[in-house]
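Given as structure tokens, the chain that follows is alone and in the form predicted alone.
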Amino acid sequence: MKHISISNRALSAPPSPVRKLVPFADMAKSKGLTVYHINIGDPDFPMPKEIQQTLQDVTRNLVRIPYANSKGLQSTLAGWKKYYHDVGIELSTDDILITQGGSEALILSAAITMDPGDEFIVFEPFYANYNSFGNLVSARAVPVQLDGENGYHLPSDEEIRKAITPKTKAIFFTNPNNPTGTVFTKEEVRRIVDLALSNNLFLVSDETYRGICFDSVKMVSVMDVASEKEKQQIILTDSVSKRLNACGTRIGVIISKNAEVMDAAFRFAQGRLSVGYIDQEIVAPILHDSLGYLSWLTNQYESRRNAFLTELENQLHISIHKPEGAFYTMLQLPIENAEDFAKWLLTDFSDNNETVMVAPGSGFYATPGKGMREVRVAYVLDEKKLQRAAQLLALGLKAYQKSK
């Protein structure tokens, strides 16, 4: 009998650098070890009290869970509209479609802007799942290198243009950035808009970490600098996951002033039916008034960043890039293979029955060989746990070096 083969798309699907080592973490836990997870952006803060209360209110007398409209519930659409009004961006509900997390918003963006064989620009290191989203539509991520010595800010326009070919259809831009924590300046955001316009490209702006900025740095949206006409080439994606500590609700949004883009998004959305009814209902009210909570949350992350990076620098005796936003940074380590090291921490290392989990850096690059000596860390635990995670990382690094 002839062997049946899966698709080339399936064969080439990249594993997640954040989740691929989870089986090893589970194995470590089964042996009684405590694993400090700084590999993934899954914050440990409780969700806002408003969401907790709404969850109780919504489910108290619920007798059935119906399908939602493919575009989203009116309450959730109105919530997103109000949130964007509060941050100075005016939208109509025609500009908004509710998605299953920011991930689906990005997948829809890829499907709307690209055909098989097309290309899109990414700035590396980049959010690892951009590779996966491109793979789903058989498009290729083309990297433009960011320099850690420059705080991972944008290179020259000339460097970016070198990556643009006749196959390029879009630029994917993350601000504040995951995995570097960089917050791009107003001038940089304007440059990206101009590059998209002058090369007739869509600009997909991932603004999931909007507002989580430190040291008085202000995040500027592409919507803040673009004219109404220019916004026809812009697609914005967002999520409540990080900003409201509601990762598991999977509530995101895709936004565009381009009616053709939004019509395509709606037709794709009809194919997957709808986003969860209860999930939408419980986040809708707080979207109308969330900036106070976000201000508190940002202060908490800034404090965690300072505690974590200070401990890391003391333990590792290195200078670390200080992120301006989000809650990640990339670490350069004196090792040859960060993935081997990350796995080893879970299989061969412990101190007082504790170890730490990090994300190997190579998964945040499209250029072969890049990121082999880097790991991405997320400071999403409380300060004491982060300080202990920093100690474990340093102890593990010393033990790993001796073992090799």
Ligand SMILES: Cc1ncc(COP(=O)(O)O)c(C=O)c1O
Given for the second form:
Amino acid sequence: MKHISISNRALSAPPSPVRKLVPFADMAKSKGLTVYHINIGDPDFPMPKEIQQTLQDVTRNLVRIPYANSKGLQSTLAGWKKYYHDVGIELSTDDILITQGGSEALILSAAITMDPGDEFIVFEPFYANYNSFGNLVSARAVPVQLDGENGYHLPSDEEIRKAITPKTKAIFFTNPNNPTGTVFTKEEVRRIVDLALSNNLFLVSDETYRGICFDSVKMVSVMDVASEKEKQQIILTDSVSKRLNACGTRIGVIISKNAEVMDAAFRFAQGRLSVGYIDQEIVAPILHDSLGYLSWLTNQYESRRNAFLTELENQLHISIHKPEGAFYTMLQLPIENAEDFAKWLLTDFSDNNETVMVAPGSGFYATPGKGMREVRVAYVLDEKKLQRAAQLLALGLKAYQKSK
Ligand SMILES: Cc1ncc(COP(=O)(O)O)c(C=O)c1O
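To test you: the structure above is the form predicted alone. What is the structure of the form predicted together with this ligand?
Full complex below, order starting with the chain above.
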């Protein structure tokens, strides 16, 4: 029998760098170790009470779980419209389509803006799954380097333009940023819009962490700086995952004022029929009034960030990029191979039966050899646990250096 082979796209689909070490963490746990997970952005906060209550109300007498409209339930669309109104961005429900998390919104954005062989600009280090989304539509992520020395803010326009070729169709921009925690300034956001316009590119702005900003830094959206005409080239993606601590509901959104984009999104969405009916129902009410919760959440993260960074600096004796938003930062470690170190923490190290899990930095880069000495950490545990995680990281680092 002839060998049957899968597609080249399937062969080249990248594994998640964040989840790559999970089998080693599972092994450590099966040996009885406690693993502090600062490797993944899956926060431990309770979701808003309203979601818990609505979940009970919606499911109490449910005898059937129907499909929702492919575009989304009216109540959920209205909820998103109200959330955006509350943050000063006026949308009509024609501009919104509900997706399976921000992830599907990004996949749709890739499929809408690019053909096989096309390219899109990403700012490196970048959210690693952009590689997967590009791969799904056979398009390539082309990296523009960000520099830790200037807080991972944007390089000059000239530097960015160097990465643009005739194949470039879109810029994927993450603000606030994962993995660096950088919040881009109004001037930078305006620059990105101008670059997209002057090069006739779509600007896909991933604002999954919108509003989680510290030290009085204010989130500026691409929608805040662009004129109505300019918005024709903009696609915004968003999600309830992080802002409402409801990652598992899988509710996100794709937003554009470009009718052709939204019509394409709708036709793609018809192919996958519907986003979960219960999931949409349970987030709809809180979307009408979520800013109070967001303000509470932001204060929590700010205080976690401060505690965690202080402990890391005390323990590791390195200077650390202070993130302005989201809940991540990149650490530069005095080692040659951070992936080997991250694995070693799970396979060869423990202190009092405990260890820590971090995400190797190289997975956030497309340029070979970059990020080898970096790890990304997420402050998604309570302050005490974060302090212990920082201690474990420092103890592990010392022991690792000794063992090499
Ligand atoms: C920058 C960024 N975009 C998009 C997503 C997708 O999240 P979800 O699909 O849960 O909305 C994530 C998740 O971690 C993220 O960090």
